[in-house]
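This document starts with one chain, in the form predicted on its own, laid out as structure tokens.
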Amino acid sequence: MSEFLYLHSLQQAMHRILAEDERAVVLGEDILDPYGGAFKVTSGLSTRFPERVWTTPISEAAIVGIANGMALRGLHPVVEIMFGDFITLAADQIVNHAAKFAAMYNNRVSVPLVIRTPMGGGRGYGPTHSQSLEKLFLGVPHLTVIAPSLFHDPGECLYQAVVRDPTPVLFIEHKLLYPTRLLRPGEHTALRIETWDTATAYPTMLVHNYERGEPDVVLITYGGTSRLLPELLRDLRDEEIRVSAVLPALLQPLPIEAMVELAGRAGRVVVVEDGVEGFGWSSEVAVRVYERLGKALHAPIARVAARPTVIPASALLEAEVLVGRDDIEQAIWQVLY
């Protein structure tokens, strides 16, 4: 079987998209070669194309702007913030200015700008390079947030971003998901892996543990978490347990219908997502899902997330704040009884 990691997929994109498309360039603090960034996304970009890879400043806000304005005359550039935590730093630009810029103007310019960071924590960097701080852009009107799995194909999903979407795009990279070797339909015996929507352009992956009849509980997720689910599900098949995980690789605009589908046929629906618990994504999942199945459901809907505090740089102390697969575990057999 073959090694194809989530950081090979990453950067056969990035050498696809300045290939076929004229138009991206691509801007970040050290990604110039030999270094080739933080997590080498990209790695030989610019010895490939050294007039469209530019290195820059440490100044988040800057790096963003300029791409702002590179995305209004018709370019589209690709902005690599080395650590999610920084994204904050580039906050206004994002929220007051290329999430707003189409809607103010009557949709007569687009933002074609796609913000590539790693999030995530799981390998010792402390409390301000640890945390997953998607949820902070949840909500925001006409931008796209996207954080695939390790079912995705998550090159391709960049690659959509890039050359075809009109919105400023937000693309989630966890960290522990780099040197993981994606999971792909046909490829894993144990598991049962399918695309929901396979006309999308970020897709909705689907993996069952179970060949026949419905499931006992329904799991969502996406990105980071992904990672702990193939030994997670393997073991609760043994124990004769039928989990579906649904795994969006969007997480703004929310796509529900496979969420609600398989919620109403298991009527038990544990969600999960990589940050802290509270006001996030799992919140919004939950209600939706609620509005569409309500009574219907058997029992409360379970949420899982990340403690409410800074994330230590101690390995044990850290694995006591993230989402760990016992966390998951505990919160299917709450639903289940």
Given for the second form:
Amino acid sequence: MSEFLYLHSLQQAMHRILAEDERAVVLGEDILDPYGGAFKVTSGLSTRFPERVWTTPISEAAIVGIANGMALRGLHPVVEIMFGDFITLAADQIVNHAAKFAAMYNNRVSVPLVIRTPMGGGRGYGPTHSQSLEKLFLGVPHLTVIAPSLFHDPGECLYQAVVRDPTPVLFIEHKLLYPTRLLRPGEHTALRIETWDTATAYPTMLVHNYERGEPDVVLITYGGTSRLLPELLRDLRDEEIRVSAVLPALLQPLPIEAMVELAGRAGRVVVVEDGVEGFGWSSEVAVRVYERLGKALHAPIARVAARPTVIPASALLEAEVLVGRDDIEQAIWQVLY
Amino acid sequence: MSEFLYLHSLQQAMHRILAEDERAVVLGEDILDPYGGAFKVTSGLSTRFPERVWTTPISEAAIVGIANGMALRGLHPVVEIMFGDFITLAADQIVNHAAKFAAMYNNRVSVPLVIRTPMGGGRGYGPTHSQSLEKLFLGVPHLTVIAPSLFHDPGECLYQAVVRDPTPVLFIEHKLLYPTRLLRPGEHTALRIETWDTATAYPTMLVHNYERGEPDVVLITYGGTSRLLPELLRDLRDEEIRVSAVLPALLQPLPIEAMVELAGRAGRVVVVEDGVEGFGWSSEVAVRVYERLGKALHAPIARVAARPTVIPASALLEAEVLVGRDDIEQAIWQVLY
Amino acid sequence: MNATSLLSTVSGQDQATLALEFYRQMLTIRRVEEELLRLFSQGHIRGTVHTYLGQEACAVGVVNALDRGKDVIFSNHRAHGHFLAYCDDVEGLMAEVMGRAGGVCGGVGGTQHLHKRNLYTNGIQGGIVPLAVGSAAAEKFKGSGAITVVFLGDGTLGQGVVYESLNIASLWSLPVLFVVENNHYAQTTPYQMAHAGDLSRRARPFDIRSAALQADDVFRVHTAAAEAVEYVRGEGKPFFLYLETYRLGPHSKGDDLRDPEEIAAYRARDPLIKLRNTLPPAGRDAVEQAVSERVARTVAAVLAQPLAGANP
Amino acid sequence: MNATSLLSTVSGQDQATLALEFYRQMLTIRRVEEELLRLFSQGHIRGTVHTYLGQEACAVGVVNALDRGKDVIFSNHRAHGHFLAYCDDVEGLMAEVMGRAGGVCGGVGGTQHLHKRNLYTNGIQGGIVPLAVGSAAAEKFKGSGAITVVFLGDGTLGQGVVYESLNIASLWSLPVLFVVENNHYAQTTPYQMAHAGDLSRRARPFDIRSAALQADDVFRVHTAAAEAVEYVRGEGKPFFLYLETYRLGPHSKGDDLRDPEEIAAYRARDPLIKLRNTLPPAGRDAVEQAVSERVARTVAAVLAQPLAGANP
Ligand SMILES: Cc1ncc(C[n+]2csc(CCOP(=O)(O)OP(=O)(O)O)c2C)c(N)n1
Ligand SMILES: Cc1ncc(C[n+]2csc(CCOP(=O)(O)OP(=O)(O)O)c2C)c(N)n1
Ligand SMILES: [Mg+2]
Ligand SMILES: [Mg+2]
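With the form predicted on its own in hand, show me what the form predicted together with another copy of the chain looks like.
In what comes next, the whole complex appears, and the chain from above leads the way.
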């Protein structure tokens, strides 16, 4: 199992979805074999299910619109947007179509659509191929937004989103997670990994770097930044700092209970998001924690996010903008002292 | 002056802009006289400046793209998007073009573009013509977002945005403000209206319902909800509740100082936004106030926003979803007791 | 019976019956729209209302060529005509537009956002066009035999997603019928001020078969639509049906800034009158009375409904 | 001298000079791209790099028909050829792609996001097309006499905003030249799998004059481009120049999954070789040596530059 990557989990899930759900179809650019999609999540699918995997022109708006039509008419379409940066082109289809139909038609239809897309920088792709634009769609009513971390079972989340979820789902995959080994409960000797809410399709994971007692600090984050945690949490354990990380798979609607519960135990909270700072996921998380815990917090919540500018192509400039391990560590020290 | 409406201020500004700035041009759907645009902001312009007012096909993406090209090549284009709901169609041109060029090209170009658009509900236009979608664009780096209230000089804000501001500006006009009389400092007997930061193009206005002393509660809001304040603040004065309202014209980058300063004086804060709740302007404002004031607050900040669903067409259902006077009043009582 | 074949098989007697039925449908649309404008001016409707006055031959001609039992319709902000031709639910429509509890979408959608059975509308110009393509793909995938029709206006041909959709519909051989109603204006903009070239040719470079016709004669529209439907269903390919029509009323409830002479000229060619003039007086009168009574009754019934969202 | 008229007025002697200059430009592009692929494989470049190998005749043929002193160019992810043909700044380009301090955009933009003087590129397919229309409108408004050129690929004709732009460019009579380079593929997708109908006709319904040609002969491209530029500048109207070409290298740095036989067949028709075969050996050798030396020198210079953002 040590070779089981985030990417593999998604690939297997896509196969399982098409094998089990005869209403599932897949649309996207360059998704046919032998290429199998820019990040290979759809690899092998078109060979095995040639009738249900449709490679498309470069028409993001129409692709999502077509999937909307399919979903309204009873299929379970999965759209791949090649880079998350291009989701802007489908914004109208997401905001004014997919997310609206059910409520607008007085709940007489559903739109079981899933849009998968890779977000995030760190690979030198430059300003239009590196963003974490999920923030644009947080706060859009009736849209479910999911971004599993490497502590999740991302394939299972995807399976549930496609096969069982009647709402439109934006499914965020961070580019840097694809080649990352999953760390599931029970698997990692140095960290204690728990599932907070085992009953839901998109659980929140807890990752502790200590065995018993209460955390000194709670780290709330999601998706791509999870890749920084194994090393960071191990190092902090060596410094005898007890950290509990709270990682929801569900960004919206926000599952706040685990965050509040853990934050309350530590009284010190760091919220980290991969995207640029301001008006984002970490803003809402932090404010909700403030609202619930108020004076029980021992220090102001520290928020960490990318610098509010374009993501440069070149290595050093890019690293300056994006969230790195050191930024998180620094925030942890800040709330501790 | 009692007849001087928000709409008139914008209309006059458009005339002044075209008269004074020979690089200014106007683009939009149905903006020619005698119609003069769906909400009449461009009324009279095409008659007076026929060469510089271009009515367009229904092509929101291309219109903003064309304006981007014009701005890159030295003009000062003003685009009208007929309803703010349609801004989703221009999302890519805003996020991946207008807002990126300056930084992406290492600050060797600027994009002095202004996109004006009416937002907000309350007129029974239904789910696709009533939203306050500015929240989608908050947190987009290098994009300026402005939404003057009725206590501002909206025309002056617009003038500054078009003629002087080198950044791309999203200029939000709330539909319900158009027919509303402006209330400027010194004009309204029952309220004390001040300009916080007289030196900036997009000032923050303070509106107090008391003459001296400190506020019991501070209300932070912007744009369309300002229409509810004259009556609400007067009524609260009758109840001997001292309220200071803080109304920035600038939504992003967020001018936090006035908010923190006033909030600190009261220790009790209500943040109100017209859009649907969650991951919005009020989230960022509240978290920034928490961060700065922390334990100095006497009560958790109360946030008021529209219910997170589509905005219904029919009157009672619409009123249930949107923010009303009573919602704000209730939040004020909540932070007071 | 499949409506597609109605015209070719009907006898003279049936043809007369059909004419009366088309007249009933067109007149129902006309009366409902006139009532809605009246109710609007009386404050019974808020927001907006885009009427279909003058375009009735398009909806009635096209929708009667469909199989209402299975085909799918996407429409836009000016949907009342398509809605009524499809399902004849006058009360459900009027209640929705008037924000009453019995509206087809419970008062949430309103005039621009309607749904009933296989009909869907939305208020974003062009946005529903790819949905129609997706619907056609879904029905083809399910093997239902249904085709999908999408109505769009001349102005809406300004939207890029329409061309993305034309390309994919043709590339994937999908059974979708694009019906363009060129009613000469998009809001205040004459189509010549919004478009370069001949609008009826916009689908050509995508290798989509097209037809263009004057839509003042409902039978002409119906014949062309029936042929188009037969092609779309039979060949499993898209078709682009371009209808020249004219909007006799204002864009929405507001001022109408067009040249009154122009409107008068078109009013003289009103497709409803044109059809009426061919009808036997007795049958015609009976239809008129029935429609008038029905609409009047419905208005009364709707006004008696509680407002949507009112506590019972 | 205005490049537009170069061909018609040049003498035999000048024609030979021009051929060598075109060869120099094409070869510079070729060598730079080859170097970039090599540097990529050696880890000197991160991210991605889309090379122009095989398409050089397009950029060189078109850009030399422009007035570099004032005309405006918009380009896309595959912009190195357009960039070099326009401003010949090998060092600025290579440094940018390699993330060095001397890059034209300081290492922020990288390969897909270039700007120099009047040239602008972006990595969103289709997004720059309306910008070109806006630029044309701005230059017309300013009376500069400049025209605007926009390069787009076959795949990019899938984007709706391209059709919105074609419509408006024609409707408003704007001096913009749309140059489509059909290099047969969009990433892995052959154009026939992404498009219905004949791609060269896509601008027809918008009443835009068009020309389609094989782009393996730089002079053929240049002649057609010069005519197109003359029309665009003279008439103040858009033109759609459709070039059939072929991408000899991979889409970006990665695997190339195309049939090697197909690639080999096109390699045999390489426009660079085709031009080379017409050149006098002496002049040709001199150009080759000069270009090789220049590129080698530049690579060394760029590798000696600090990384963008490095503390000095
Ligand atoms: C994306 C979008 N842009 C603008 C509008 C505003 N609008 C509503 S109807 C209309 C005109 C539509 O013209 P056309 O397509 O010819 O249809 P018609 O109204 O003539 O039936 C406009 C511009 C809209 N609803 N959606
Ligand atoms: C909006 C958008 N969608 C998808 C992509 C990913 N992408 C980059 S290049 C490319 C293929 C472009 O094909 P074409 O237009 O033919 O240009 P070529 O690469 O052949 O020069 C794709 C799909 C993109 N950059 N932008
Ligand atoms: Mg029309
Ligand atoms: Mg190509």
